[in-house]
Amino acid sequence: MRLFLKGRLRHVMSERESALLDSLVERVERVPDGTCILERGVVARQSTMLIDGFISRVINDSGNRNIVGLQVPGDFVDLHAFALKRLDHDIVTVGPSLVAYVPHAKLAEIVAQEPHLTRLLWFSTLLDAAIHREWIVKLEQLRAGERLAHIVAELWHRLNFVGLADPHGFNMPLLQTHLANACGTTAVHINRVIKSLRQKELLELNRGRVTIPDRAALEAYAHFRPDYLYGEGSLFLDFETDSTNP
């Protein structure tokens, strides 16, 4: 649970609600590519921390296939489940992941005893909410090639917040197929989109890694702004003085 919260506001959670929030977990457990960890519709009595992988969320309507959203580690994916109980997509791995589960009666337990680590989980749901909503927003006013530049922007600075990127690029299992699902578009429009990147020598895939040339550039062909991440940006909390504060 280390990676959780870590580049945003990780920085207030004490080492007693560290070492308590460790505890929650029940189990380990490495699953394959295309695991469904929660289907639609199942009614959920524990909720997943992505600790190595990617997990997508999925929607499955009328034949096709949905990506709705990507977690990396550190994502406490279906923390919502906790409330929810019944989700409206599925929950799938991409490549190999190693995931955390942790019951939702020990989650009772953290809302009723703890309020300052209640609200960082809270926080990790609303920072789900703000990431889902700009992904709305971008699906509707981008083409698909800026959407795939803003995917891949995104993606290395959530990865960066944990430590996963490097300054030229990040590793990631997602084939072409999950990008075009991702996008809105097809496989064969996507390969054509990573093929009109490159030329722009914006981005390469290439064997599960992204090498991203100039990001500058990639984020600015994007129209990208990482402020809704709440990593850096407008949004930003660099310090909390109070953990009581409301």
Second form
Number of protein chains: 2
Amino acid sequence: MRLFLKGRLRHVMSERESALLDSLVERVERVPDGTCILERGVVARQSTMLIDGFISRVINDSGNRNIVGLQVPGDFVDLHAFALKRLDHDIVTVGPSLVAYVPHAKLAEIVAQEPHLTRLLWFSTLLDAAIHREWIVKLEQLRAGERLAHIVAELWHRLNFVGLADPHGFNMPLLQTHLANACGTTAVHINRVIKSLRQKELLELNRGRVTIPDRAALEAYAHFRPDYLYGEGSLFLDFETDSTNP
Amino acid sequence: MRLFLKGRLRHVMSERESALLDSLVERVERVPDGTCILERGVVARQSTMLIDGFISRVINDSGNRNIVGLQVPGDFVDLHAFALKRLDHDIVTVGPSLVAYVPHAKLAEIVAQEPHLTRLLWFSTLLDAAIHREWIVKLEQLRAGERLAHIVAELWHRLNFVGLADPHGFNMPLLQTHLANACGTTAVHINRVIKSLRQKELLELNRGRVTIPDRAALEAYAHFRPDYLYGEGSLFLDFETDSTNP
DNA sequence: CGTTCCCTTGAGTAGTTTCAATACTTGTGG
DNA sequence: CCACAAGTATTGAAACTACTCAAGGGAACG
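Could you drop in the structure for the form predicted together with the DNA? We only have the form predicted on its own so far.
Every component of the complex follows; first up is the chain already shown.
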């Protein structure tokens, strides 16, 4: 789990805690594209850490497939399921992926015996909630082109935390259909929007590769501010200075 | 805190735990309409339980005021701030409200000594995340009228959990501006939408009162399914049957 | 009894969807 | 190796939804 919270609160995790986390993994598995790892409403007995690949959070509603979140390597994807037990959404791979499973029984021991680590785990689930909120802002306020740019900007930063982005882009298995589902538009319209962003030289998108000629320009266009990702920025917390830190 | 998780997991809280929660409250305060209780980026040393009134989660971006969540009595509004320390959004009252404050130092003791209660608190923050996800679906998929109907349906259910809804509506201090900000449209457009819903006899909205002539019809129109609120439904968890329950 | 805030309506414009049709890619079997 | 099928990407035109700008009406409060 070397990528977990990397670039966020990783520095406040002791070597012992880090090793403890690693020891929770019961099984590592390679899963093909489009696999539903955990289905809405099914009681979960384990949670999933994404090691390699992409995962989408999907809510199906009257035939429509809505993507309500995306996860990148290092994300403890369905840790939520430890507290919720049944998820409200499906966890689906995008592209072939590598995942590790952690049994809930072991997490329960952590909660009982490791308050500091528990709080880090809690933090990581709330990080997802903060990202949800920014998606809400994005959907409430931005037009399709800006939404797409926002998602790309967000993914770049999250991949950069875990060392998987390069200065001019990143690899990404999402199809135009996925992007449309995540932006709340149709595949036809997202296609026109991609064309327009390409012409504006903000974005290039093909064959699993995103190219960003000028990241500052893209982020300005998307009204993107990275604070909500809780990396180094105005919301970053130096845990040591927190008096209530258990 | 008698309303906390009522209708959700309240039944798995022991009398002792319930009393323990009550003992955490340091101060109860009456706050006027539009008060910012906790501001984005400010280090929080306490969290807020909403006892009476409404609270909105607000993210300001380039002059626009986006409502990314609404809270009703019984909600442990900014419990998130215990783990996140600095919130990514503002916590703002809508209408005069009554709130109770819980110091984080006391919460840290709970996390260190009460694994079961800790998990309930964690659960309650993830409930907010589940609501965020449904808002994302709503914004991705529905048109303005359906979005508004969806918010009203959600509020009815959440108020009903804590005994504040009646069969044909509920009291609500939100103005048309607030509803527009929560639906991602303009105040002008939300006004037309309200008019249209009124004509369809799905909704009546005036002077702090929402009237719902036919709730089933409203929910059908909004494509509303209440499961994600984790009341009694397909996602409801009977905690006793959970083997990892600490 | 006027000011202020909130609600309501109209007309023109911009953004998005829908339906329909056409290309490009990739993988598979002959 | 080519032919074909299936999935993905692209483009056009018409209809619809929502936004903007602008102006007027109503209720509440001092």
